[in-house]
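Next comes just one chain, in structure tokens: the form predicted alone.
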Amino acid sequence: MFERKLLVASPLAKARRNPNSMKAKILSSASKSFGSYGFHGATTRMIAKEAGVDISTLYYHWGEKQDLYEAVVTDLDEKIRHKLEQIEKIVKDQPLSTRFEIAIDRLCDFFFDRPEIPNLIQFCYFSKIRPDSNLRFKVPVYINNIAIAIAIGTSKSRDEISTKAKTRVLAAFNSIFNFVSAENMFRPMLGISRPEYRVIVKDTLKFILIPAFTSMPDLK
């Protein structure tokens, strides 16, 4: 006779199963409390105090710290994948300045939206974490991927892609961080709002990178 084995649902899909839960606020918070000091400069008892609940009840619901880190970026990773599946999607038979149009102002939204995910990925990637650290985002593949799909839309295979064409890909998504990133200290200097701010930071990198990518005679 087989044993029936009992599947035990992740805190993780429990709080994406049931937005209004607390695990779900505990994740939204330690997202924002990750977002703003790295996994180093966040506590728990920080994250605690965002979510308007004691330590014991985070310690209850998601464990470790490192646990919780581990669900924030798996939670981020999973929502970068699928943003950028969307976009490959709409840009595909477009033309190039199309393409780069469409992914600028989608990514901008997605990440003023969501500001937490070009820092968190900042403090990832410019930070010293162990080499034996399992808490990198595997967003730049993602981002390769998508880098890809805005650079050959549908003229080329991923394998004549050179590496210039998509390293320059790649500059421009890391423009975007940095704007994103950067709105405290950038959006004062123009003394502007934010609204204002999102606005002319899309327009701007349509400004320098549309013509600047569609002029590359490998990129058609």
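In this text the structure is predicted, and so the values were computed from the model without any measurement. If you superpose the two forms and keep the largest set of C-alpha atoms that fall within 1.5 Å, you have the rigid core. Positions refer to the first chain, counted from 1. First, how it differs from the form predicted in complex with the DNA.
The two forms, fitted on the rigid core, differ between these two forms by 2 Å or more at the CA of I192.
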Given for the second form:
There are 2 protein chains.
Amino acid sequence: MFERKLLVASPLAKARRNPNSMKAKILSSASKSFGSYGFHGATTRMIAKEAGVDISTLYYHWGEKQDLYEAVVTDLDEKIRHKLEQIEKIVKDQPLSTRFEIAIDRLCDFFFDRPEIPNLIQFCYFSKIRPDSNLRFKVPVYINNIAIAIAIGTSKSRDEISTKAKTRVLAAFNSIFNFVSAENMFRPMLGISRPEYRVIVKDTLKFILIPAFTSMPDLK
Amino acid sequence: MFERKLLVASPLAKARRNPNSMKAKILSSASKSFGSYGFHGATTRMIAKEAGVDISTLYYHWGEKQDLYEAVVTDLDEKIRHKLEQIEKIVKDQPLSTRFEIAIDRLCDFFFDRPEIPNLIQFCYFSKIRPDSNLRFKVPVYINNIAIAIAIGTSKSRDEISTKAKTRVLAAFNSIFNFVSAENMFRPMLGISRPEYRVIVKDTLKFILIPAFTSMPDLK
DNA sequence: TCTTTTCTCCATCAAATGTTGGAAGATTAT
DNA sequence: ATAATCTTCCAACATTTGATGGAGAAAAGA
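Next up, the form predicted in complex with the DNA, please; the one we just looked at was the form predicted alone.
Expanding to the full complex; the earlier chain stays at the top.
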């Protein structure tokens, strides 16, 4: 009960309840800025400017830069979790190859429309934050548990799943993030249009992942 | 001849000729700092401190922060190219699955020992640099051409290779970067040691990639 | 309507960060 | 040995960036 109260009273919960509020608008701008430039690359002025407000309004709503960043990460975390749970329901009781096909399709659509999410995750994965910042390091770790559940199904207890299998799911999941985040770099290399890119990425992921995973005894 | 002269006279070439010089030492520190924190996250003071010199010594040798950053990227570019060319020679005339096996092995060893290289590449791929910076955007693009050559062999002209095939090579290549760069995030998830991680990553990459690629008519 | 609270902006501050000048030390050439 | 050059550091400067106080507008409550 106590925890529930804390959750509801949190600034983030408040922003989520009313997506048109200034708080939510700033959060959204922050998401994009942090996603594009990273924690240090994004400035509070830049975020405020994109939200169309004065910088002190930002501080009024969110406090320190670090607090805002944490809110962004927590928020993205919830969004992914929600999406994954949604997919989990859809693919339940499907055969493995179908599970993968659907999951890849849905996730690609979801992330291509919200590229800041994979960007932010990537930053969490391998960009350090300066030691002098007293940021409570928060990482979207559990999403991988759900990813594993999708890939493997809920039939087995998670402890039973081998490290090998987990690693393969990580690889699969991260390939999606990669293609979305690095679109601006990859697309010119391939010389194709945006829509073409989306199609070919899905195709590639399915092509690489499905045969690999369906041949895994662990997942059967 | 003129170009050759320019190349030799460049600051970077000078640093490479003498790896014990202060110039080279600063370049190496810069590599690590930019690799860990990104362009904006790494400060000139931080780089100088790691190199054990005063900050003005850094500016004396390399000029603006942006110039130093460009030198770092160019340098890493050359290193990768060299490694890829080396591997290309080894795997030449081997069957496709062997080519992949060797390439994955060598590349993993190489990158795991120099994690700043994949880090920097990842930053190039999806971290923006603030617009006010007048950084000439420089990207390690061509490395993908060589990667494609390794994967596919030099038998075909590169123009003949389908976009699909190129995309698949991109996916493969990037999976390696990912596992190396995100080790600090992935390893705790999997609950394994450093050496175990290295082994399982190689295994995973081979498991996923080799079957996918050897079944590709394009690459035969 | 009047009061209270919430919100937004302007002006400003302090610290961090990029950058430079010049003095002094080290190295090389003559 | 002496001059010339290269290298390093200390001190400082200008700008950027994180952060705040306070005045007034807007909204909510009485």
